[in-house]
Amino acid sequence: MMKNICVVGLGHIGLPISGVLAEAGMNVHGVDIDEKVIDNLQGGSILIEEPGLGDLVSGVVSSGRLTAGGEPQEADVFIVAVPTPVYDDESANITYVEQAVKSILPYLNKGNAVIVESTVPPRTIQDKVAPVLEEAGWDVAANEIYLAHCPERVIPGSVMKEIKENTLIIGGYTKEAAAKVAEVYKLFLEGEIIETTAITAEMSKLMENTYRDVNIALANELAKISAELDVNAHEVIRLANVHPRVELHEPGPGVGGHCIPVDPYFVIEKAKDVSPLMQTAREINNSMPEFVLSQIEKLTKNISNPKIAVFGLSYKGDVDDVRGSPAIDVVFKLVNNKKNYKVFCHDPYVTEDQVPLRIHPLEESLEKADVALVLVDHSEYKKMDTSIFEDRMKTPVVLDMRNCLPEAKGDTRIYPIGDLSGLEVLGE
């Protein structure tokens, strides 16, 4: 029986994968090196904003299933959810992994499980993991400890309902490691597991978010080449997709989010010559805070100190987190204009202590603003009446990024990111 769990790393997949396995029966004792997640989590609280996640922890911490500390111990089982970020060189740090399985050495027993769920480049459990358990005095290939990659592949807003319902790869260093460590998942899991090898694992993962970011440069890209050729770039997508065997995506002001902007690097870093494709994606998709600069300069060339009201900071929709937004780039690239840009930002989610920005009500971003920039889809922009933009602006033009806005009132003008071709000179 595995009734004991030890993770290590709580924060966007460690804390949910303790919770479930906690309501699951196990007794789980989660690992932080933050003083201040593991204060809140004993007393029941997390700093994490994720529907239903607050309410499961509160619920197994109660209820004693969910411990936490500064230190692992003495488990059936040991996961590691830490960060894997980038260097500045955009190679793969995978020091948090690597300090993470060392810190659970003092605490292995023969027969304990070991499972990666961080994300990790390719070959990282058998170049790098194992070779510490190793070194330790493990036989990892005789079984002395069950290894495997279980990457995660959840989105946030939807943890909950996607860790136990999405179908998930197990990666063993053995094929034996493999089926011991799906005994751990089938405790909670809905969906189908598939087992393979570790390195197959690690590039699925790799590879399903750098689909991603392929199909969304390519989306990009049409966004610029249609304001080039005056062409609305959401109607040719609309268009093109009724085909039967395509599917493109709809462009935005960039990639963000802890994955997809992140993971194609660890490919690339291991095959730089031969993975064009993917760096160009990534270029594209880079590039696309400074197109939406391009727009607010083109724009305002005639204004001066232009006051930008900015609709949202997040990565992505209807959550708090910001890792990686491009809407937090575009932002300082506003605010270290030479243009001197008065940029005023609003987000129903993102909090003052997240970005090192100040954060205003909407009707104040909005009040004697020249441009209204939307780089978010929220459902609170989703469902607004447009009729504010013209109540309250000094010019009712909004530059809509993600195309989420209803249809304008009045005498707003609203440009899509795909269809920029109109785009007027403001004071002309």
Ligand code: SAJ
Given for the second form:
Amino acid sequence: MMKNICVVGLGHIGLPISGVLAEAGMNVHGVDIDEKVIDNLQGGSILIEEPGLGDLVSGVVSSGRLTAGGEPQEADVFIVAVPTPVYDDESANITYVEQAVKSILPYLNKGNAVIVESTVPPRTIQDKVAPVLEEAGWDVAANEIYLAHCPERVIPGSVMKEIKENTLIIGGYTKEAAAKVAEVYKLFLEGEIIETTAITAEMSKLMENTYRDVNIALANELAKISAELDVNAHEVIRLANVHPRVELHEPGPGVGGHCIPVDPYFVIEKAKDVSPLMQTAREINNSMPEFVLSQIEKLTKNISNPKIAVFGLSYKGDVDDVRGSPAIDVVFKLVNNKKNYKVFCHDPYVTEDQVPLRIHPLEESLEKADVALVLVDHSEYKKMDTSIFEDRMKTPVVLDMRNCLPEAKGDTRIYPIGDLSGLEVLGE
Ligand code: SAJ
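If the one shown is the form predicted on its own, what is the structure of the form predicted in complex with the named molecule?
Shown next: the complete complex, the earlier chain at its head.
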């Protein structure tokens, strides 16, 4: 029987997994090093913005199924869901994963399952995690502890749906470990379960995100090419994607978040000489904030102290997460530019305690602005009345780096990222 679960790391992944397991009738104990997270959770509230998560958590906390604290407890199953950030040289920092596994050692009993959900570089389970358990005296190959890697694959914004419905890959240290760990996820999972080896699970997770990174780089390169060739990249993508085996992604101001711009480096660091495509994709996507800046410079080259209204600061639409956000990168490139741009930011989700920037109401940021710059495709922008640009701005010119605004009204000119060849120069 697997009745008691201990989850180490109560962030964007650990908290939802704790919630759904508790909802399925398990006794879940969550552990985090951040006292604020624990204090809030004990009171039934959370610090993360994710649709449906707050209600789920407050329900299972008040029913007593989910408890939280700073230390692990004995359990049948231990789930590690801590971050794997990168060092300055982009190599993976797996110390949180190692510390989390060490922290559960005093509470482990024979027959327990240890599951790592954190995204890790290939071979981490074999070369780093299993040895920690073995040094503590457990014969992992003989299944004294069932060790597996179950990479999280849920997308922020739809976590509560995807956590139940996605296909789950279980990478067992042994075949038996994979089968044992599958029983845990069957408690709540509606999606399919595929059992494989630990390294295959590690690599497949990393390649999913790398595929997306490379594909977005292709779309970003297409946007740059289209500006030279006088063709609309969005129309090109729409038509190319009519083909049954083509799925080009969308260009944008860069790739943000804590996963897609990070995970390719986990592969690259292990295979530097044979990964030029992945490395180039990273370079292209990292170059996009500079590309956005160059378009603003072109537009405003005749204007002194231009006012720029920036729409969106988070790393993608309808989330409050600013980690790795290319929008923030663009804003600081503008703020620190010698051209002395007056930057007025708006974001319906992000608050001033998250970023060292003033955030203004939408109308105020647009008031007498020379250019509006859309960096995030929040729903609010997708359905906005575009007559506001003409009503409020000095010149109703909009750079839509997400191609998300409705059609322009009146004298307003909206330039989407994939159609910049005709970009005007203000004041000419
Ligand atoms: N983006 C584009 N163009 C696109 C799609 C995305 O510029 O066509 C940008 C977004 O605006 C954002 C970045 O890419 O800045 C990443 O956003 P995302 O929505 O592609 O992905 P994440 O980071 O929110 O979540 C990804 C997901 N992986 C895949 O879809 C393969 C998710 O399923 C993973 O669980 C998550 O990474 C993770 O934790 O690894």
